[in-house]
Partner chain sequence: MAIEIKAPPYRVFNIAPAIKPGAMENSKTFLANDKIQAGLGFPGQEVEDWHDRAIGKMGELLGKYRSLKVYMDACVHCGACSDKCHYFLGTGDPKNMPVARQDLMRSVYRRYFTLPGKIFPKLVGARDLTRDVLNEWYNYFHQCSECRRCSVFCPYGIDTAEITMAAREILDAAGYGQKYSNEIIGKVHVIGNNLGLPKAALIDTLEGLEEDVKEDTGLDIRFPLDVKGAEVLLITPSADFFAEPHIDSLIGYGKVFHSAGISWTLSSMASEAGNFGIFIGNYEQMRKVALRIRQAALELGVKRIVVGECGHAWRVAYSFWNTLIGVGDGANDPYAIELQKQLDHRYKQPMHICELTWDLAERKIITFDKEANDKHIITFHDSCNVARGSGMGDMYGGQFEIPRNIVKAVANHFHEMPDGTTHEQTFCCGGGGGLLTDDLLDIRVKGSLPRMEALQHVVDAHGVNFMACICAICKSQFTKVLPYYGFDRRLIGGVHQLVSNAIKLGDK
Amino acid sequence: MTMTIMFAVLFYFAAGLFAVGLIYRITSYARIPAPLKIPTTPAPRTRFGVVMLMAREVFLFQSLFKASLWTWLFSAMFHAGLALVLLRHIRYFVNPVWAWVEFIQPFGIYAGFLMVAGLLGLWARRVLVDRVRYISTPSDHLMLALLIGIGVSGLIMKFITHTDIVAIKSFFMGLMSFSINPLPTDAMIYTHLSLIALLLIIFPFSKLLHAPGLFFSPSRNQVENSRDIRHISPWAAKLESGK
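Model, the form predicted on its own [one chain]:
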């Protein structure tokens, strides 16, 4: 029961820090001024065009596809696999399990392999490509190792050690109602949950939080209407009003 209490406290702390950190980072992005009109050309000339551009960036990684096909492939493998894995894990937090979550269970299982394969490809790129290796920092390698550790430990529990998933669901359902139900005494589940908690703690303060920044990037979210409207930055407007 001691380990159960420790993990309960750890996940309450990790989830709280994750939520607070996420809100802090997003509000920080929102407060950063963007006084210049600097959309990357060719840029959309309508707000609808900007929305479609952002959708292609978020779901298809359009810029990455144009920059590096191999990086795009590994990144797409990782993100697609991760999305399915996360959706599959919804079953641990709802009762009864929703029909569409039941439907994707077989796909979510093997998406774990896709996720790990994409991460290994991205890690190999940081080691084998000279220009990428030069700008890679120890934290870049540690983040990839952490994500791979989460994926591999999850696959081990599914295909080798066969952890008691009923007890795991009971534990997390209990946390949601502020009651503590016992975790199975399994070293692999302890490893898997420890890595997940570590990821939640560091995620808002690391490079892994890059998706929200895309929505606040002036080179992406601005309409190219400089030929129709004269844009004046705030400091220039003050100078003009002082004349």
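Pass me the form predicted in complex with the partner chain as well; I've looked at the form predicted on its own already.
Left out here are the partners and the other molecules; the chain alone remains.
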């Protein structure tokens, strides 16, 4: 029961920090002006064009594809795997489980392998390519280790040790309605959950901000219409009235 309470506290803390941190970051990105038109040209000439470009960046990693096929391949494996795994995990948080979440369950299982394989590929690149090794900081390696740790502990539960997922679900459903239900005593689930809490905590302070960052990147999200519409930020407009 002490473990249950510790994890309950940990998850409230981690989820709170994650939410507040991320909202803080996103509002600060939104608040800081982009005083000049700096899309990397040629860029779309309409808002709709920009939306399509963003979609290609988010779902296809278009720019990365132009840059490096290997990185693109491993990255796509990892992110697609991650996305499926996360969608599959929705079943722990809703009752009854939505039909489409049911539907993707079988794919989700293999997605775990895909995700870990992609991460290993990215790590290999980080170690083997001299340029990427040069730019890597300890935190870059640890981030990969953390995600691999999450993936592997999940896969072990799924395929080797098995765990009481009904109890886990009731623990998390309980947290969401502010009541505490017991967590199964199981080393793997403790590992999985501790690492996830850590991931949530570091998210708003780390390079994981690339996910929201992409949407705020002026070189990608601006429409190329500088000659047709005057674009001016509040601090720049002050220069004009000042003199």
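Note that the structure is predicted; figures quoted are calculated from it, not measured. Numbering follows the first chain given and starts at 1. Rigid core: the largest C-alpha set superposing within 1.5 Å between the two forms.
Query raised in the report: Once you line up the core, how about Ile229: does its CA shift reach 2 Å between the two forms?
Result: True for Ile229: a C-alpha shift of 2 Å or more.
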